[in-house]
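A single chain, nothing else alongside it, follows as structure tokens in the form predicted alone.
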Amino acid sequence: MSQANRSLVTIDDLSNREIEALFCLADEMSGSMSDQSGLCQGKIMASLFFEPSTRTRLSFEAAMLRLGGQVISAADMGATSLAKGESIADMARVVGSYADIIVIRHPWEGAARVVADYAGVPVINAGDGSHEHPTQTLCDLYTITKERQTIRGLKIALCGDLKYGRTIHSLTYALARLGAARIYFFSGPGVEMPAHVLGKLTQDYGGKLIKGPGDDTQSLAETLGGQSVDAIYVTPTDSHQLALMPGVQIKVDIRDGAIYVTRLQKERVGDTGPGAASKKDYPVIDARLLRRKGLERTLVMHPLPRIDELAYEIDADPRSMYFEQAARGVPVRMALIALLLGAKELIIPQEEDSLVQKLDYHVYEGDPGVKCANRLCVSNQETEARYIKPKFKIVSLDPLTLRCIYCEHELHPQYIASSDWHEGKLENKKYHSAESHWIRKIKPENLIIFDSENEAQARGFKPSKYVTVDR
């Protein structure tokens, strides 16, 4: 499949062959830079941020400048017509007709797909809220293949705010499919990993998700300064048996991975909401604790800027990674954009990982009864709301579970009904508990979903007896 002139939202929208060809390309142009400047002659790429951003920005408008094309852009959303109550689908609109391929930040989750539905040309997600950041992902699993040569088997520690931050998310997904052995949680207090992300991986990339505390987490624990780990997550590839079995010492060795580590996103927290008081148990990454045991080639990661979480004095440590992935984030920028605009194209082979499921599940397009419980989802935003209808996965019926299609956060309705009326007759208008066998009997494309009962009623529906299931 051609790359070209397709958009990169999710990590998702690149498969493992294109995410593995895309690092060739990077290589090739990291190697030649003065080469590529013919690439992209002629083409304007429109710079999207109205979030802070320093690497990221300045990287993509590098990798263009490079490839010959030229940029304009917007970094203050107070001074576009979004501040006057413009929708983004006429902003991107309005931006597609004057540029070849947008790259956007944006505050609320889920804005880059709809830039993506609506603009006409390439878009690229430089970071929505706390949803994704893909190319920041890209430049870390770069950098993991350069050091390492590989993803599959290694064990990685994931540290810090990893609620909010949206690098850890689009990280966790990529490791998941390209066949980390085990990924651990290593959170702040307070900004734990969320359901949703951590549901996603065990539905979509089948591996097991094991809760701690236990011997495996302790030993981990131990050996990253003594904090709790939230979770492990193993890939389907890696034995997990004894893992799961109570009183089984594991050896924690993430000697030849990698441990990387976040800032407290202060800038969703706040000053009062999860996670803002937990400076002090907080996981930092300083000389004492790589001097540990089992570290000794262990990676030290951070997509940066770093707070107090990553201390200078590790600065010179050829383990510390973190200037090498900003760095690494222009050849790799270039060789995506050079994709995403047909200068270049990759051939990949028909033959998918094995790691990679081709899941096909129904997408609900949800009515007024139903809408995301994020409040910042694009979706819930009262501009956007004009034109946008709530859409969700049904990615599960035990029990039901709807995955918003713009922010992946999940919902559990409780009352189903179907639109396929018993003979046709109102009086068998009903609801029933999402619990009950009718969730299995009624067809995707007759469903009907309610958040409450009162909702269900408003809309004429009554209930039946299979409203309430014993459990």
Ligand code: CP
Second form
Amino acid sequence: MSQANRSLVTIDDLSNREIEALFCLADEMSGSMSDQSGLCQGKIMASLFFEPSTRTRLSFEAAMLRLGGQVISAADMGATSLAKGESIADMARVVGSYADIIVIRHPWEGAARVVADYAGVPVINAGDGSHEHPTQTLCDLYTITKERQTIRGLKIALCGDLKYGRTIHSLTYALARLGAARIYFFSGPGVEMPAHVLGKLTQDYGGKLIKGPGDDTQSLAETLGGQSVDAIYVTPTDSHQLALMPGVQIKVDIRDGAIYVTRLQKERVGDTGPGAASKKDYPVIDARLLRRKGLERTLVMHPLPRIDELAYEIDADPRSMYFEQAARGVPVRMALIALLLGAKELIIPQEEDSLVQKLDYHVYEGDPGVKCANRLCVSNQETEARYIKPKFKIVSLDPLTLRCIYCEHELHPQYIASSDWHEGKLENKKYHSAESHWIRKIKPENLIIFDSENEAQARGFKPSKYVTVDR
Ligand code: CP
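Return the form predicted together with the ligand of this protein as a structure block, the form predicted alone having already been given.
Whole complex next, starting from this chain.
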């Protein structure tokens, strides 16, 4: 499939083979950065950054300029008509008529999906709230691949703020898909990996989660020093939880590994939110830690910006990769823009493309009905709720699990009914427990899902004898 005119909203929008081929193109770009100015001549990129950014915004803009294109930008939501109550969809339609490609960073989870739905031109997600940051993941994977030649079989540790870190979420999915042998999660108190990310890992990628020791886990330094880990991606929190996935067991010495560090996402945690209180306990990657046995060749990775979690003393250490990650953002983003604008094409054999797991989930539109429970989801914002219908993938029937198509948070609704209830008989208009046999009996296209019994009754349904189920 051609990459032209596609969007990159989540890392799953690129197949494994496309990611690998994109890295070959990035190699080509970095080898002759100043010779690419004919590729996107006459094209315009809209750069919309409604949250602060140094690396992502400027590397995207540098990439477009290197390709011979031009850039229009908005970096302050307050200076756009969004501040006057314009919807994201209307903004997307308008900007899509001015530019050939849009790069957007927005604080609402799922905002990039909405822009992609309405813009009519390729859209690249440069970070949507705590959801995903797929191009950072491309830079991360490119760096690991340059240093270690492969992702397959590596052991990677992700540490710190796993809850709000969008780079962590995209990277976790990609590592699982690309065959990392194990991913270790070291989260800080209150900023553990969210249930919906773990759910996707197990549901979509067959990951096996193993709960590690509890709060009495030894310090991060001791734990890392005792493990055979290939990559460590650390965020600034105390370690108290360890989970491992998936089940593939390939021994790789920690000396071939990497440490990936990120900062606490203070803009999402606030001064009083989960994780904020434990700032003093956040692990610091410093020269002392890197002297530990087993970390001799471990890469230290961080998406930047750093706060306190990476000591400046290790900047010159050959294991420190964070400035390389940032620098590689230009050729990686040049390759991506060239592909989405059709200036370059990757020929991927169909059978190779099937390396990415294609999951054909039924999509449920809950209107009226269930709503996403994530208050930061774009579907729950006043300006957007006027036109966005909540939409979910039904990812499991046992228990009934819906995944919001915008922010990917999960819901477990309790009540269901069938839309072909009546057959002319009002007494058949019944609702049932989602745990009853009806969940398998009702055809997906006839399924109605309720947040509560009140809602079912408000819509004229009566409780069936299967409204409660003995557990
Ligand atoms: N890594 C990253 O997204 O950096 P910026 O916030 O500076 O773009």
